[in-house]
Amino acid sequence: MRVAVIGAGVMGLSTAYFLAKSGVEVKVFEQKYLTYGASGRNSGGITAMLDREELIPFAMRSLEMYENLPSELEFNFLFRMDGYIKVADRDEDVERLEKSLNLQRKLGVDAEIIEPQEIRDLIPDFNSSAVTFAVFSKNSGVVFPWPVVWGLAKGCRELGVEIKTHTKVHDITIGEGIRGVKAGDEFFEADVIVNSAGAWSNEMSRIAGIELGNKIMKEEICVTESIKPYLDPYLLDVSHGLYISQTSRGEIVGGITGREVEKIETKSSMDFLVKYARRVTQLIPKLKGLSILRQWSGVYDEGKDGLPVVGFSKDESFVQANGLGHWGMTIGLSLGKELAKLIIKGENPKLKPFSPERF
């Protein structure tokens, strides 16, 4: 079996990855660089407190292979599982963090009520009085989201993987007769095509003559000046959507979860800035007057009822495997391993929730 998988992503080199490990031929058609797309621009929080119960099993599983494939690759990841809260101040959220606990703890999450107040034990200088509820979870963490990639890249290398880079896929050929891919002045051909393109899969969609409908997010972030490291969890504002973690190197990393476009564009915004730098210093005032040193933007997909679009099209040569939405980094490692299954054996039930046939 030949594979191509459009899109050097976590969830496209995991996926790539799996179906090596099981001695499938496997191309990579990367548009740009390593690291260009969604997976290289975010901040990297990784949770199993999810509000979709078909993610939780996922996310969970993806925190165990974040803990032990960096071992199998020969490769750290710079996970830190030190935990994970979430906090609201408006009523709404509040019920909707307390009916999403409630599914968690029923899947097995560990995850608890904590009170405002004692935010302060985990993060010093946090103004308790800006938050109504908060709950946390020890078992999560923050991973640095360039290793990850890199780390995927190299196993798949070893594995005898060709990762093409700055190779835009512009012709897709399925259904019967010679399949494959157009890249360049190129046609490389393949038994199955695999869509991991983010925020480009409806392209891809539509070059197969596939219709996808995915929403497109666009999200931004900053970094800041280093201080003292002293922010171990990652932190979610859902009232707000603004979240923060510290580097390793004492940078804080922080943005505001996406919001859907019309079109893919990567631009920086001073309202960003203005909503954020409010909102944050509010939560922990230590962090005013601190200099920000770089602010970018990413751009993201999401399947249109909010869940992942993962498997078969109508033709079954050409496989989704995109619309993760904000928890691809949590979720992708697992379900690109549960896809290279679907690929090679021709059925996986634990997907059928993401089966592009729902819509």
Given for the second form:
Amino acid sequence: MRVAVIGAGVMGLSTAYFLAKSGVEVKVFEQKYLTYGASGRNSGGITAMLDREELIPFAMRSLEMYENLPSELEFNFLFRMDGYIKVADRDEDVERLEKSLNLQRKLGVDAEIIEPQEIRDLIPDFNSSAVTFAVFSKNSGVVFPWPVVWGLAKGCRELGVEIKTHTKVHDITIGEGIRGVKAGDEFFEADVIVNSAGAWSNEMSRIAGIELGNKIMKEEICVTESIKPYLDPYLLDVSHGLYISQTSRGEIVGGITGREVEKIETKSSMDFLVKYARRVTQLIPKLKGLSILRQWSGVYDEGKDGLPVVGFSKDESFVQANGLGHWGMTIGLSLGKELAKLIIKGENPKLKPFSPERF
Amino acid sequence: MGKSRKIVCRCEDLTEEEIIHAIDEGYNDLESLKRYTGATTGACQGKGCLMHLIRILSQKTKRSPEEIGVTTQRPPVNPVPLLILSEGDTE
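How about the form predicted in complex with its partner chain, since we already have the form predicted on its own?
And the full complex, kicking off with our chain again.
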């Protein structure tokens, strides 16, 4: 079997890696460079404390993979399991967090309610009066997204996968007869074409003649100068959509969760910086002396119903592997592994909730 | 300090040798080289090292500086404290 994978983000590369491990011939096409898309622009928070029942098992499996894959690939993902805190200060968010927590615990996630004052044991300078409710999971953490992409790419290449960067796919042929993708001046014949193009998945699906209709989301992030290790857990303020963590290089990285946009664009805004600065200095007042060095934005896609779109489309030679939403870094590794099984065996019940044919 | 210890990025403490090593590892376009080494992502945001990075990449890959291009410039131009930003106006 020959497979063409479009998009070298976490989803595409994980799929390619596990396909190649099973002996499938794979070629990956990336329109820009590795880490260009959302897999290289996110803040790397990894947790199974998710709201959707369908996603939690995949987050749990990915957490195991973040621990085990680096030694298999001989590439350090700079993953550290220092916990994940979610906080809220609005009643409706508290209710949602409580409801999700019950669901998570039912599925075996190690998560608990903690008092806002207890956050100070985890983040010494936290202003606990800024929130009314908090949940914590010890078995969560932060990964550096770039080495995840490079490590998977290394693993792929060692298994003979060619990753063509700076090569945009401009035509896709599916259906009966000869199938494949056209990129640059090459036509790569393939039995199966995997659309893991993130925010560009709608466009790739369209040129294959299949309507996808994922939402396009834009998110902004910024980074401060480096300081000594200070902030162990990842913190997400669900009421303000704000998240913050410290990278292994010492920078404080933070952003505000995405909102739907009409079309793909990655401009940075002053509006974001001001909103971020206001809330982050309420949560941890001591950070106010730190300087922002750099800000950027990224785009990702999300299935119409908020769930990923992963599996065979109405044409079995065209496989959707997109719509992962805000949690792509958390669920992509295990989704890719399961998708490889689906492609090889022709079925995988684990992926049923994400079938493109559910709409 | 010998020739092999030429510092090209002061913020991230990177030598020319380390940049060359990264290029040899396959991080041979400017954006990848920046991310893999951390060059241009320190306090100066590339003001001190970007030219060196382009020069080394050009010498190693025999591509012209025009072909190599420059990294995407990210705001702010100079570091700005969160305290000052928090006093700003929103839309």
